[in-house]
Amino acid sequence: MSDTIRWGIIGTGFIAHQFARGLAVLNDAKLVAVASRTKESADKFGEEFGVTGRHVGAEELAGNENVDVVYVATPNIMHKGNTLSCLNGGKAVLCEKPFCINASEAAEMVESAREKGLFLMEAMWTLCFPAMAKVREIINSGAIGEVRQVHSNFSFRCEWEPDGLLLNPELGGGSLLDVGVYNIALAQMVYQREPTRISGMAHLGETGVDEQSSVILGYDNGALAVLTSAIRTESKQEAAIYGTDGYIKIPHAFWKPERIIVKTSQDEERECKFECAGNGYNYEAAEVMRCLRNGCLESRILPLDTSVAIMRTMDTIREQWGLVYPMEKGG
């Protein structure tokens, strides 16, 4: 691997202008091409960020000798196909959360990155963060005990557009997809395990995907993740990890971490801050590039097997609600 990590983005949306900007502060890292739908969307993306090489469609990209990692960006249902384009043309790959629809098109990837040897991550970028870094250290000391209880909220109102990506079943749209799955990472992350009791529900709204939706997960010791999701309602976005012996508070915006709040049973409550470089995209694609340049074909904070447990847990949810997406039926 180069100096320099080489990057190609498919898609040209918000999250992939984010991206963009956050590879911008990484020295070691240089985005050399971008794929649209359209010549004209990756023309225009493509002029903004002086990106040289613009493609239209995923194959084009994976075919393009100069790019070493490519970042999917694209809607939800696109996620399964982009990404196997990518792996199929050599490419390592970091894919947008959610990683896919369900577990099954997780369990394809994976399986095409593992019998191809090639890098892939799920762009789970909260996991990323340095505040995040902290808060797994202090659970893994023993500081707070015993975690017990896992609470988090991630929800929003978001505009009326029934064809958009929020909304639309077509499109893999709800709250659990979109942001909902930030909330079970974070219980995956606390827990290391998938919960082996599911109960929730769902409010599903005039498109028929999730609106809002609470979810409670229950281990095998009797530890519970309590977590709420919503795309019509807007609330502070936070998050808190309980203990036997002290508790982790991760306030508002806590997907987007740069302080906690921690009470042991040693000291009294504290804040720690942290100073973060960029817009945060840029901590997700560090990772990519330390695995890369170390050889690892999965990142340890994100491992393969957990992206698919992530899906499989949501499949479990979905399946409660009856929420079976169009792309879904028949198959």
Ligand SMILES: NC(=O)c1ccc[n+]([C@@H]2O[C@H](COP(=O)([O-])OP(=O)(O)OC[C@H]3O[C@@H](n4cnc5c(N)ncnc54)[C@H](OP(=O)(O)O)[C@@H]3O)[C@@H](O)[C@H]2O)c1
Second form
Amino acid sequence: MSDTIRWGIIGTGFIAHQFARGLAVLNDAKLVAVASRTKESADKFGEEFGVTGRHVGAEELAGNENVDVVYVATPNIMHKGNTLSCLNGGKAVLCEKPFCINASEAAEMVESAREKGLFLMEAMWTLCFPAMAKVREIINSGAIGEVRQVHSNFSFRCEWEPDGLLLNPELGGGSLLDVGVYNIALAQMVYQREPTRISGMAHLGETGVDEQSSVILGYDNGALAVLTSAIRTESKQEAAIYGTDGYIKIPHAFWKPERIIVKTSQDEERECKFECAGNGYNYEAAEVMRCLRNGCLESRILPLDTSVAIMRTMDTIREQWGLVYPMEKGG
Ligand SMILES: NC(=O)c1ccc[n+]([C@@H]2O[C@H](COP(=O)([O-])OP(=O)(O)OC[C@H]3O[C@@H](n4cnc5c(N)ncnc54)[C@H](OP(=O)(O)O)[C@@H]3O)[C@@H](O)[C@H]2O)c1
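Please could you give me the other form, the form predicted together with this ligand, since above is the form predicted on its own?
Up next: the whole complex, starting with the chain shown before.
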């Protein structure tokens, strides 16, 4: 691995722009290639970020010998195919959340990475913030006792665009896969295991996807996670972790955490603030590069089996609602 790690991006939309800006603050990272469905879009993105490798399609980018690692920033339904193309081209991959559509796709992606001995990680950027490292440290220290409840709400109101990524079932839309996944990833990070009981309710709107949902996950020791997600309802996006001896609150917006409020049995409630370098996407990129340099094929922050477990939990939730995506229907 050279001193500078060379990145490629597939997709030229909202998050591709954010990630490119995040990469720009890392001295040891360089964005060298982009892939789009069209040459025009690849050129436009290339001009904006000074990227010379401009490709049409994931396969073409996967064949670019100057690229070490690819960030997949396309709609949910493309994640599996784009990731497999990159792995087939010998590239390490950071794939946007949700990792893909369901656990069976996730298992295929993980199997391919492991078979080829290549790095793969889901881009659940929230877990890579310094504030989240502090949350893990506090929980592991036992300072709030045994965690008994996680509460988390990621709800916001998107525009009414039935054909867009958020509302269109053909593109893997819905609140659970778009933002509910942050709640589930947080619960999974805190409890370090899958729930044994799942109970949820959703409103499936006009387009057939969940516009909002609430889910309770139950764990073997009686612990709970109470989670809400929505894409047509505005709310504070807050999380809290309650233990037998204290709690940690992660104020709005918990998914890009810059401060936490901690109460332990030893101390009064106190606030911990974290200076945020860059726009936050740099933290997940830095974690990927740390892994690549150390020869790790997955990240300890979000191991691949955990990403598969998150997808499995979402499969069970959707099964209870009867939400099956068109591409999952046989025949
Ligand atoms: N981590 C985060 O904070 C965060 C935030 C937002 C979204 N995301 C995730 O990132 C992914 C992309 O979301 P986004 O908000 O960036 O979406 P977006 O603005 O619509 O961009 C998606 C890009 O994917 C490419 N694409 C390929 N096939 C497409 C299709 N059939 N329809 C539309 N676009 C297609 C397009 O680029 P070309 O035209 O160049 O091919 C498009 O610009 C999603 O999986 C989403 O869940 C993550």
